[in-house]
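Encoded as structure tokens, the following chain is the form predicted on its own, with no partner shown.
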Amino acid sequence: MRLIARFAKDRGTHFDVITVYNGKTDVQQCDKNKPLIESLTKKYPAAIWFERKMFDDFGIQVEGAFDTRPLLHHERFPKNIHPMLKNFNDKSLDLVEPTAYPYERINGDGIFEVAVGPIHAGIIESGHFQFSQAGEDILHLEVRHFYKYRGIEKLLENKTLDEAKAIIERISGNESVAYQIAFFEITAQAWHVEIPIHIRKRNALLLELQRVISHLTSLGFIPNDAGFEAALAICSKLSEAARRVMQRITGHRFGFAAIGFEIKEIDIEDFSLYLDSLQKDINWFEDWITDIPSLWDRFDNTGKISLAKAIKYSTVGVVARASGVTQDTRDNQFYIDYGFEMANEKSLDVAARFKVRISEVKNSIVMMRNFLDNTNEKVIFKSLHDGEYNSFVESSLGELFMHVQIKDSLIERFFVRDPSFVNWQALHTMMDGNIIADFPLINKSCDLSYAGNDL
């Protein structure tokens, strides 16, 4: 089984710890007077961030965990404060004197540490990377994020679905459409409404357009981090063109407020002409960049993650599929009927992740042509039902999992697991045999989200 998520709920008299696998969900009750659960990290290493988060959120201790350091709570966060408890209603915190974070260390002659971040030179979210080095060689990397803890899970408590929508769609800008679709599907479940096929097609079209924007951006920045700026110039032009198409269709470059039961008509002729142009551009780009040996010398065998480790660390999206994992939430009859083909590579490296992105852009063009449909039928609503609802969406970064519990027509518990939450945890496994100058290239080839983690 593949681990998807692990999170907790405050049930008043006890905690429920929910563990989601593919095809199975386990619920374990936990005594509030002695909140203790067993760690899953021996079998699922990626469980560790989930478990550390549960302690920060609820004070639930994890027995047998190899790491019990705070995850969300940084140096000045007050001790014994767990903001996801139902009785926590403070509007501010009394910050404490900072204590040094105990980074993992490797000792030995000639070994030194390099700290990168959390503030970076470019336009990038906060994130810290702690390297242990022997000269240029990377011995170990520790990733530390969550510098912009926004309290989104707490913020959404007691909100209506309508009030929550604008917040959820802005959690991670480069995955806005995916977040919207995940929440839209949960809304439909709660209203007991079957999503009409024309709306499913429109949602899928916008999701693929967002995937194209994301992949084109990465296809420019990956070569740029190998010193080949020309690719960035070309792909920046292509991704900007795609963003302008998104704005024409939805009214916003990031597709905010794009997903709903009422849809705007698309200029099919204009969009088809755009797809024709994009098809020519991506074919030319693939032929051009494939024929630059010096670039592939940097890509090949750099940042490898084996199939076994990709599975062990529960990776998703391009990171997983470039290591031979055949996992994609779109691998279902609906998408297959409209032209979906799973992209896979087996060389495990930056080159594989680059090639998967090109393949996915080309496949997205095929699907977007097939999704074009201006049907617009009225959807009849009945009544909102309390309950617990899940959704899965294949964002440009990988599988997005969302859970919403509704009680008395309000959100009782909101939880989302961004694909980057698991993929960040596998990043350190890609450092073996690489030098620190290759880190930006490896990191960019994974295209991981900071904002998607900093809830």
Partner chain sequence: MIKFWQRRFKSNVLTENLEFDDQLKHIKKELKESIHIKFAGSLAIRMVDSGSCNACEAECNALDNPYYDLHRLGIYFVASPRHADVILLSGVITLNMLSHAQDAYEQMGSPKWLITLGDCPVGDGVFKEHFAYKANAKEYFKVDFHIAGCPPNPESIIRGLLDFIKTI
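Structure of the form predicted in complex with its partner chain (previous: the form predicted on its own):
Partners and other molecules have been left off, which leaves just the chain.
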């Protein structure tokens, strides 16, 4: 069984700790006066961040956890507050005197540490990487994030679904369409509306377009991090062209506010022409880049994560599929009918993740052609139903899981697990036998989100 998410809810009299696996959900009640749960970290390493987050959010203690350091609340964050408790209503907090954060350390003769971030050298999001080094060799990496912790879960509480929409669009800009679709599906469930096929097709089309933009960007930046800038020049041109198509068909370069029950008309001829040119470009790109041996020298055998570890760490998305895991939220009849074929590589390394991206772009082109449809029919709404709703969407990074509880037509609890949240926790396992100069390459090959992870 794969661990998907683990999160808590303040039910007033007690806490509910909810653990979501694929195919099964466990709910465990937990006394508010003595909030204590058992750790799952021995079986599921990905539970570590979920459990550390649960303590910061609710004050729930975890028995048997080997890591109890604060996760969301950094050095200068006020102590002893648990913002996800229903009785926490502060609108503003002030910084306090810093308390040191004990990093994971490897001790020994000549071993030194390299601290990178939170502000990086390039135009990247904020996060921290702490390396233990023996010369060039990476002995250990600790990924420390949540610098961008915006308290989104709390921010969305007591908001109407309409009010929440604009915020959810902006949780992670590069995955905006995926977040919108996840929330849209939840909204439809709450309204007891069956999503009509033409809307599902349009959503799927936009999701694939966003995947294409994201993959093309990565296909440029991965070789760039190996010192091969020509690929960045080519791919940044292609991704800009794709972004402009997104602008043309949704009115926004990132597709903000693109998902809803209204369908905008697409110029099918124009879009098909674009797909033709993209197809030609990606085929040319693949043919060209496969032929650069010095580049594959850097890609091959770099940043490996074994199939066993990819499964153990509950990885999703491109990272999982490059290690032989056959997991994709789109692996269902709807997508297969429209031409979905799961990309899968088995070489476990940067090269595998690069190739998965190329084949996914090609598959997205096929699917987008099939998803083209300008049908527009009115959807009839009856009434909004309180309840707890889940949705799964395959964003460009991997499986996105969203849970929303609605009470009195307002959001009572919002939880989302970005694909990055589990993949970040597996990143350190890719460092074995690699040198620090290859870290940017490995990191970029996974293309993880900080904003979606930190919330």
